[in-house]
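Presented below, as structure tokens, is a lone chain in the form predicted on its own.
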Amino acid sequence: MTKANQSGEIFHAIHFRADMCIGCSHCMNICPVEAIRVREGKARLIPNRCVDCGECYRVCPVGAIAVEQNDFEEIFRFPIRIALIPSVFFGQFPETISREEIVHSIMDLGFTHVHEVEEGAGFLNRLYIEYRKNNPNNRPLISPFCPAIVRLIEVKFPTLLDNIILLKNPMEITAMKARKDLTEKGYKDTEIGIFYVSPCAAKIVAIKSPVGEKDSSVSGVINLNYLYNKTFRLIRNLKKAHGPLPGPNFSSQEICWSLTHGETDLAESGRNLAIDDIKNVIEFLEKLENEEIKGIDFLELRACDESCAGGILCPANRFLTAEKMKKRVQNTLSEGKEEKKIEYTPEMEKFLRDHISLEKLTPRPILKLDDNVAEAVVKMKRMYELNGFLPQVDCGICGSPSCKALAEDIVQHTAELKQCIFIQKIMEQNEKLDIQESVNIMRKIWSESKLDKNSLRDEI
């Protein structure tokens, strides 16, 4: 179940600023889930619907949304500080500059440690073939590795819910191993502090309030843009002579796990599918739950496009980036590389299974007309009425995303009927509605600026 703070307010990585906010729309109307309102000219959020997907926060022209993160400077809290990376990040930079240059930039900025993500993959894909087997009538098996996916789910698709494997991801398996590792060799778990660079506001939330889980293994996040800034920096400018890395120790082949069919290239035989971009998702998740598709075994779900390659904190261009990472691949296996496998101790072994299981998943659903049954049954008839009445055109000019969306407003009494603009020129027309009424309604909407006629007096 995803975890709400004390006074009861879900989570979120994505924050509206209202005071850079020009109330243009532009985030209502990309998000896939509605969650997202213009009153009095700025852009609200509607918290128990968002899923911070993070497709708002791409087509803000100023700015106005950002993505909360740890201040850098926390890391120096502890004693031993691991950077766990996901292998897009190394995507991120030019080919010219290579893994070990990235890795020890990256230590010299002060981190003691540095894993890749994907050192969990291969022991997560035994657990997804052991999971498939132990679970042979519940098919479609839906992979839990985007957290943005989980959450539309949770919001939107609850029947659902149980198709999920509810197995921790590959972050979570890196972290607890190399906390255990370390703790192991004598270090207090107070003492290690685990940060991962994240390339999307999604995982955030999956760190800061996880769902399936008590608390996450991992201390805190970095924006990856950020770190890839930083590095990118000190690589350019010093140029300080290192000595070699020893290579990843788990197969090229997970390297790409983050990226589009990175599970369903591994997955056992069957009919598997990999999807990617939100509103793709949605659109196959609806003809699921209607039972249009049947037959699959296996879904792997990423919620931007070109999956962890295309986050909303990925700098470069994702078609490049996973190019990048499949050369890396390629390169590994021309080479003749021996491919390292992670060992795992029978205790370790056993210490990963005891810790990678989920809890029950639980809905959040997306609308919540009443408490009372009978009243959210008149409420949901009245919305139906209501769109009934609505021009259905989805202009958005109501400050709603479309008229399904305000007849919802209407019911829930954070919006009136008056607010679409055809109302409003029919309600004229029949003399029930004087036109500065309907310009007092717009104003409230889209702000007193928006509507300025002295603005335009030399231009009409």
Second form
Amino acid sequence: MTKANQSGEIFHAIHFRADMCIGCSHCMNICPVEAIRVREGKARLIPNRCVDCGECYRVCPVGAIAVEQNDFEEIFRFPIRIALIPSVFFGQFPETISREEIVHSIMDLGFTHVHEVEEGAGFLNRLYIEYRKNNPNNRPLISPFCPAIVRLIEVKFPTLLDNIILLKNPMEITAMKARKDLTEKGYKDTEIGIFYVSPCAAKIVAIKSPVGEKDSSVSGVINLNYLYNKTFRLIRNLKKAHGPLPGPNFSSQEICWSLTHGETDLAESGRNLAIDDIKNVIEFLEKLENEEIKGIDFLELRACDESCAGGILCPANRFLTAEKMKKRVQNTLSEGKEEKKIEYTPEMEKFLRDHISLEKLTPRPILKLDDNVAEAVVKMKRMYELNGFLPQVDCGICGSPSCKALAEDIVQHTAELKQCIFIQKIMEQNEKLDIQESVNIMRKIWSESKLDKNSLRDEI
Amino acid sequence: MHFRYKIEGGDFTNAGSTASAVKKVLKQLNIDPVIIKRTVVGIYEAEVNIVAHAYNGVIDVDIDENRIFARFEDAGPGIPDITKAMEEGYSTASEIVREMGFGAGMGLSNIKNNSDKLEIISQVGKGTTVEITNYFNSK
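Having seen the form predicted on its own, I'd like the form predicted together with its partner chain now, please.
Starting with the chain above, the whole complex follows.
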């Protein structure tokens, strides 16, 4: 279940900075779940609707959307400091920089160990295959990998929640294994800090407020772009020779797990489909829910175009990142080297299996107008009536993303009909609204600064 | 609350639009997801039946706090033997329709399995009326 904080609000890694927001409404218009409104000239998030996909972050022209992370210095609270690096991180750098150089630079920054997240993917894939065998009547199975998609299904497609595979992701497996290895060597659990380097907001939320699991074994999060800048600067300034790779020299096809087709390429045969970009996913799930689409065995669904290579915190071009990662796998295979997989002792295998399941997921419907059906019917009638008055232009001038959204906001008492600029014109014509009042309405939505252009007065 | 949707026979590109529209309404009314799923699957099948077999049709959907009622009225060839048509696998769909992935003969039986009340009235040469009722407080 998604955790809410004490005030009942859902945790999000994305924060709108009111001091920087210029109220342009780009984010409101792009949000795939209509979770943003503009009021008093600022974008406002409706926390219960947001699925942390980060589409708003991409379009913000002034960088007013911040993604929460831990203060880097926090890593030094732990004697053992593990950096959990997703493979896409290595795909950010020019090919002239080796993986050894990157790993050694990360350690120079203060980490004592570096693990690649995808080390745990091979183990997980074996469990996927078992899960599919053990649940022959549950089709299609949906990958739990992308946390934004899990949240999307929770809020928008609750009838498909039971299709999600109830297993944790490679990040948790790698973290659990690393922690266990070290505690067996005599370290205390509290001495070990594991910091995940996140390519997106959704993964941060998955750690800080996990869905379907009690606690994450990860201690904190560093944003990928932040670590990229720090590492890149170090590599460029200190061009010293580095030794071989510390830790496991992991090299196999699972490196591409977080790319589009990363999971389907490793799945057992059947109808396995990989879909990326949240809009494509929504379109597909609509049809799947109606059973218009049948006979699919497994769905890999990712919120970002090009999956994690397109994560909002990845600085490099997503297509080039994906290309580099695929090349890395190809190089290993073509040089006739054997794939270097991660070994698991029987004890470790048992430990991970005991801790790998997710709890049953619960719906968090955002579309409902009211908990009570009778009340919802009343609101819906009113909503359709109101929508009939609206122009269906979806201009967003009212501060809501569409005419339908405004109608809904009105029945939920968070907006008024006269926020619609077309309704204002009709009211003015009928002398039901004077010009000063209509200006005041616009001020309330878009702030005074957008309406009071004194310098323009002489010009227009 | 009443909604009306018009369906053109042979318009496979839009088959499913009524089911999607009704689904959204039911989600907004906070109906149990299991009941939404049943209802939407039934409506989709009945919608496709009109597209695949009839010349045109009208879908009337009435929703109150207790139930959803959907009437699918089409002008089409009608069903000569309803009992037989209800059997799983029985189909009169043309080869072309089957090639498009429809007409597997599961339509009416699927509607029956997904509805609390089902009535079918048909007149050969004139058309068919299918009425589905699903209750929100599961039966």
